[in-house]
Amino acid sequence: MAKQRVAILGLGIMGSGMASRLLTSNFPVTVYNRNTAKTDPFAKAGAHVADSPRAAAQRSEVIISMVADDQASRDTWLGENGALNGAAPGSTLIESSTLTVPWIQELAAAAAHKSCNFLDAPVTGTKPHAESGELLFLVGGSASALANAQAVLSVLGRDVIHLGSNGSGALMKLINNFMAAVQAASFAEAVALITAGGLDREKAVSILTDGVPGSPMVKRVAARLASGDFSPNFSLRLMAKDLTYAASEGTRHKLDLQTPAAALAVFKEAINQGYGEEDLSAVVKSSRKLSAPQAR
């Protein structure tokens, strides 16, 4: 069988890892990204390159997007150049980006409409994840929906969960999320006292990392504390925009969710301090200082 067409919107990170992914195994592929300079190695990789989603959505049978926020995913779907408009009825719609659940059912909603099969499907895992086909898709929507777009999620992925209807799998996402900026807000404060303490740093860092508190995102963030390099695989920006999604999720529900919000504070701590566009495991360099009493 000819493989089907896909169409990736959203060239950053992860985006581009897809991308990469889905050409070296011969899909047929069309990129849109909003700075096309970003294009330029998909187009000598033999990708299409597109000037609009509307035009991607075109070429395509499954049009999966990868963006930044719930803005940039209503800018790419909605419009009169948008994936929607072009997308055709029966093709397969794939929103992969961590967004907020009453945004993804308004998308289903609209791609219903346009008699399209939709998923909100996103991931676990950063950059080298996307580019070797290991990430984790977390999907809400129909099965017949999942079975459409079956045969590229196994080739970007290597395991589909499907955790029940559209939303679903974007709630999964933002808890996922939640937890592990948490663990990593937590380390980098505990890094903050052993500092402060004076502690060894490298004999204190061991004892956590090999004992109870050593997550696999704890000890991420500690390999990077080691070695210096904090290039992003994945955004300290994005990572406090999911927190805040994740807080509102909370709301919604009448939930009073402490820890997303005391970690998102650590984490715009940390972009005030200038690392936003850094790996969120630069959160472990910020840290902050209680004022010094006022004299009376």
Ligand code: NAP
The other form holds:
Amino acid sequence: MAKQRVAILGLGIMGSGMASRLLTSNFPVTVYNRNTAKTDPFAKAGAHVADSPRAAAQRSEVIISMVADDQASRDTWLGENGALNGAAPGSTLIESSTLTVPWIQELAAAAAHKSCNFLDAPVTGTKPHAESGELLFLVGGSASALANAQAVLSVLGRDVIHLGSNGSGALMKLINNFMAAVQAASFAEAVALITAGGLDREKAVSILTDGVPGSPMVKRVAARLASGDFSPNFSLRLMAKDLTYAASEGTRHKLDLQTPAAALAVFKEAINQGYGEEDLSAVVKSSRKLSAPQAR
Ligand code: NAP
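Would you mind giving the form predicted together with the named molecule, to go alongside the form predicted on its own above?
Following is the full complex, with the preceding chain placed first.
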């Protein structure tokens, strides 16, 4: 059977890895990115470059969006040049960005109005997993929409978990990321106390990473601290976005979630200190000093 024609909308860290993976797996790929300079290497690698999400969607049976946040997703799908305006009835639309549940539900309704299949399919894994087809897809949507997407998702991912109707993938992803961010923020504060208390940092950190606090996330941040390499696989700014979305999801369900709010304060401080474009692990570099007492 001929391979489905796939559009990748958004060539950031994740979208570029996914587009490369599809090209090396011989899928016919069309790419779109707002900043057109990012499309050049994909044109050289054999992708068709579209000048709008709409034009990319017109050429494709499976349309995947991988952009920063709700606003970016809205700009990609809706409007005169949005992908929904170019998608043929019966095509399969996949939103893989990490977004809010209310926006996903609005988008699902707009896709249904156009007689398109729609999945929210955010991912776990980061830059190397996108490039090597080892993402984990957390999927919300109908079983028939998922069946239409399966051939593409199985090239991009090591597994696909179907959680339920539209929005359930998005919700699971926000829960996953707020727990991960809480652990990173907690480790950042532990390192601040290790340093302020004059402990040997290497010894103290290895006690944490070898013991029960040593989750995969804590180990990942500790490794970045040891290497001093904070080049982004997943930007600190986007992890703060996920904490904001998770906190709002708690509020929507009338839950008083404390830990996303606490972690968000730690991440916001790191952004204020200029670390927003670095890897999320740069949260460990931000200073945690109490502000000076107010003058009376
Ligand atoms: P990124 O490298 O910052 O790329 C963001 C992409 O969004 C770029 O293509 C950017 O286009 C586009 N964009 C931003 N605002 C836009 C707008 N208003 N209209 C159209 N396009 C817009 O981000 P990323 O790391 O690839 O992450 C993409 C999504 O995946 C996010 O939702 C993130 O939370 C999620 N995610 C990331 C990781 C990870 O490890 N990096 C893992 C899982 C999930 P320009 O190039 O023109 O700015």
